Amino acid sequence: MQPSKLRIEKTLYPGSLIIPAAIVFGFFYILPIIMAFVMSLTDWNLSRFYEPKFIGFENFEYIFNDPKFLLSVKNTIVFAVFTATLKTVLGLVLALALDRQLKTKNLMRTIYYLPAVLSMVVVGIMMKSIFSLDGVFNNLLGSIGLDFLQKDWVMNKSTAMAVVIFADVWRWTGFNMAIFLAGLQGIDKEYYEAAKIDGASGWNMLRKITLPLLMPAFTINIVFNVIGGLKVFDQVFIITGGGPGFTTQVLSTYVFTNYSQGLLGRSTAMSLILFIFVYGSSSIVNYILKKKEVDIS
């Protein structure tokens, strides 16, 4: 950048303009994190609400020796991996299917996207009613002669996590589809025309043109899916409440459980671990995917 242009930009956009934004960011983001770290080093609870005692890293030591916490980490990872994979793959399939000259494509896109605008409370109640013992799913199994498979899918330890995963995938696949559709519509059709002239098959065009040029959309979807999967709370809390037993308890619901018991310092420490976990995982995924994006400028 030329010196004269740099001086003009500094005149038009002085550095002092970032001060209001920095104050807001610091007050609502940095300060709470610092306060959370300080309180995680205390025995802050309801009985010592105004007089917390400094205990160092005892909360963190307890947490990493707590088998329930470790199980909640495992459940969170399982949920995040399965939902991120399924939402990405199914969203891509729907986008490829609806990126065609179909008379009903706008209607179909709306139908598939509709679950994303529904309240999770509505989705949770609906899923509980569908997969309950006398729900729609069991009635469907009975109608096709599969009565032996009927069970309370929500309260069964072997299927509860699958129900929660299904609810999340059903709700957000349409959102992934919309991101992929935007990416597909941004690909220049000349690439496909040139490939056809060279005799490329549809599969080769998908591998060599579509998927590489869709990497920005993959980055957005996968990062959002990973973050959402690791932070999951509402659908687990509404559908299973973390049960049956501890089968579907995830980090966010376990933090809420400890907070509800008045263990404020310990739950704050868990929240910090969750924050580091989510931030670290999403940053790594974003870094890896960004390196794979194709520059077509």
The other form holds:
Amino acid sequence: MQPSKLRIEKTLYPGSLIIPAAIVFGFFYILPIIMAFVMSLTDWNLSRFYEPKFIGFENFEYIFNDPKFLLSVKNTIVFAVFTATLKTVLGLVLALALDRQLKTKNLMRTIYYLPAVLSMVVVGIMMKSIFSLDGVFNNLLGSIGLDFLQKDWVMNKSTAMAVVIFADVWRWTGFNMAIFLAGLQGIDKEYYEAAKIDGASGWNMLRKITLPLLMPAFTINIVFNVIGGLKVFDQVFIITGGGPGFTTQVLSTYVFTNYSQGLLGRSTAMSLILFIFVYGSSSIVNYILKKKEVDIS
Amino acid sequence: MKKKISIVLSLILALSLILSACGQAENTDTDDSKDGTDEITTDEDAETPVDEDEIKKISILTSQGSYFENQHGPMSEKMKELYGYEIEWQVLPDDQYYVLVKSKVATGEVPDIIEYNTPSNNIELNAHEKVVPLDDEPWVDRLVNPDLLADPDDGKIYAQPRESGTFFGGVYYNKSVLEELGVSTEQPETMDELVERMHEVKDKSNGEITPLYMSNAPAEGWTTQIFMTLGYSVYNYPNDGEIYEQLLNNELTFPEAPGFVEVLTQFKSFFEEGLVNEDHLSADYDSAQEAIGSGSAAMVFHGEWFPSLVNERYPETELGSWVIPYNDNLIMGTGAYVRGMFVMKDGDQVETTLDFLDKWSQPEIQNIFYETRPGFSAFNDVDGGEVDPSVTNLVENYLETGKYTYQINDPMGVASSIWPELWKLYADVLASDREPIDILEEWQVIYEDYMKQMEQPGF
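To test you: the structure above is the form predicted alone. What is the structure of the form predicted in complex with its partner chain?
Below: every chain and molecule of the assembly, starting with the one above.
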């Protein structure tokens, strides 16, 4: 045996050690996905629980011709784009504001992070009472002479989605801030000192040092935000229930609706589409952002 | 030395904590049992309490809207005390009830008893195969209205009913609000007259009182549908049954069905004419009770359950009722169902459960329910209590005189799992610029697809 080959074999673990993990992963992740694909090709429903019939791609045909499904896709994209953008931008602004020597720095960080630890049910009830017809927001509008703007914000077709987006942004901006703060603290101060000596302005330091070196934090935040946005369920379910009518119906709530009707084959097909949608979008975003990261090693 | 003292003190502290905890547990048990006895021992001839060893457990699956803690709690205590049955109530959210019940039935993972509407939901429970027929049970002879329970296919009784009849649908109004405003409380003869009354409320109160309160929040779709589910039947009476038969056989579509567009258009006009509370799309059932009870709103479309809930919260409020005169028909829309307890064949202890049902039907248990929530008992030896006059009015003048017809949901029960989608479409009519015909066309697509999936004949 060659000495180099012997060394390699000694440093590697035996391949059989992967078997337990592979079994668990295969059983709990791969198998359900394969089963979901198989069941999505059947008319499986609660009335014929043990007798599903193979129907080919009929479920997918129905789904892509269903105006409500297409509306759900549109709403999901709108929600994901707006929340991902707002949470990232506001998270960054907060992180930059709190990454300095302030007496109240820790208190402020805690306050901004606090919504992330609240239950969504609590947040939902809070948002509903703030934006209801006799809620705090309308009272505020009234007190500053903007009575004509008062309305039922939660269940108005033109504002319902905005309320849901606001709730999500309010809840998760602090989390984005925490990731950015960690990123900011990892940037070597020497870069800034050197830039100052060279006469760089604050804006230029932000553009040329901070933002490029924060790219790993951007990647984490944006990928998390996109995945969370595309999978959104609880915010919509609790605050608007997908209404008024179908105005705020998103993919997850629509899957749930179909499941509630006992249409298991069809809802499985929808879940599969959602899975591909989330996996594809997050992979693309991750790929693009990874390429922009700066290697400082 | 200090270390030794601190060890000793710690041991004493730990010991005292353990002892006090044990003491508390004992006290708690004693208190519980005392409280329970105080609360539920109403009969002077109550039997000797059952030993803990003889306790038999019964599991009952029900939905939030059907479980009343103030009534079912004391009834359960009494069952335990008199007969040794300890009830485990499994209370599920209303909007998830259908799918969870269907899943349990399909997989055979069932509790001893499932509560559902009977006979309208017999098909959902696959009653012919999965449920124990109850025709030979001792309590059947005491039923007030056994005919209503007969399964449409084989005529058997598959559930023990909670009441003898339910869903006496109509307009329930706050009597003193109308009287103070000088608005007539006589039954409106036509739909125009009813609408005129609403306008009167609005005008005479200078917009201070909401004429018609509606709770159309997404989770409250069941209240949104009331106007339509009654309306399609009453509007077409006496031809409603024939129309539903045609819809079930795919010989007629919803957009073409006579009166459906008209009923929905009327529904929409209440909102367009400003007769409904502005926040109706986020208002819930609870706020409807508050609005009528407090007098900030005058009328609601509801069933007989509504007055009892208002009375619980606002005992001083007097309610009245009218039937809704769709197409100027003075007929009451009602339900061809009651809430029932189904004994599942896959349950672990069928014989024990049957015995439980017999005990549950006894007056000393059932009276507890009606003492605080008067209604129409399923059993002729149970005192239903004093029912609200608004309900009595509908029962005496319409139900007992045969001037009633059944809501669409009962003859078309096979589509019950997709009704919530239709209710969302109703809300969409109100939230958007869509016309009633568009809604019915969209519904037709959903309905046809579902009936095809369920392999219904004609689809």
